[in-house]
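Below you'll find only one chain, the form predicted alone, shown as structure tokens.
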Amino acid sequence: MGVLRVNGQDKEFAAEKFPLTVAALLGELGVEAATVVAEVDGQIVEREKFTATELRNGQRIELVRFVPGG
């Protein structure tokens, strides 16, 4: 069992489900990559890195997603 802090909410995943990096989390959110900014332990992590930046145990993510309209 792995937790990831998302926006304030702990978020449990199984071991074998435990999103290993950025994109992964997304997609086990079901959150399009190009509508957010991601944040990672307080870091923004560039879009083209979202592949690339593995996540822990325990980490703080914060997830920003733009919102057409004014």
Contents of the next structure:
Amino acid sequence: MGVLRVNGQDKEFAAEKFPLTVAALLGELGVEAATVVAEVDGQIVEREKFTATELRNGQRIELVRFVPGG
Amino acid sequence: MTEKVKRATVGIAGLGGLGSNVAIALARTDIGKLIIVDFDDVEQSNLNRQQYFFDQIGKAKVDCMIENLRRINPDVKVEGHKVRLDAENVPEIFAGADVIAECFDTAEAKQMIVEAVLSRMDVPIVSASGLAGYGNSNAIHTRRISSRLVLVGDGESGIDSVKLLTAARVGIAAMHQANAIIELIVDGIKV
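For the form predicted in complex with its partner chain instead of the form predicted alone, what are the coordinates?
Zooming out: every chain and molecule, the one shown earlier first.
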């Protein structure tokens, strides 16, 4: 089992889910990638790298999902 | 506070309900320079929340905002760009800015500029998400996501679900943005 701290909350994932990519994490959470900015341990991960970026147990992930209006 | 604000340059991406209000608040605070960007013209439907006048309908928002800002505070330097921002031109157009305000309307454009500023520049960005509808003023808050990203809004009220934008609630979010920008300029980026 692995734990990721997503937006300040610990989320557990079965060991076989790892290596879990940012794209796969968004899939697990049901979030549309086109409207998300992701930071892993305080570093921005560009959207085009979501499928290539693997997350490790214990990492801190901030996902900011934008909604329209301005 | 005043001297730091007078020396600062702020980039404003989008001059709609958020951007037009942020620009005016910063001009009244005697900001040194604004770099304002929008590709659109003023439409009558904008006047329910955006800081333009009836006689400006049909003109470029950038030109109208330059005129309005000059009438409010002629000491503020204003550089206007009538272009569509993308990940490539963001660093060029906002070169020299100390802080950037994300004031777009679509979720995809908000995503694009926040990602571009965080990955391609070294200045902070103050973004807004979740400000549609009316009432529930206190659900709109300012959060520091990370050292260079400040996020304003309730996080969920989009124009896609709540089919209404009002001067009051968009204005609350815009003033949160302007206030966060002043705080970043005066107190610096706290890690």
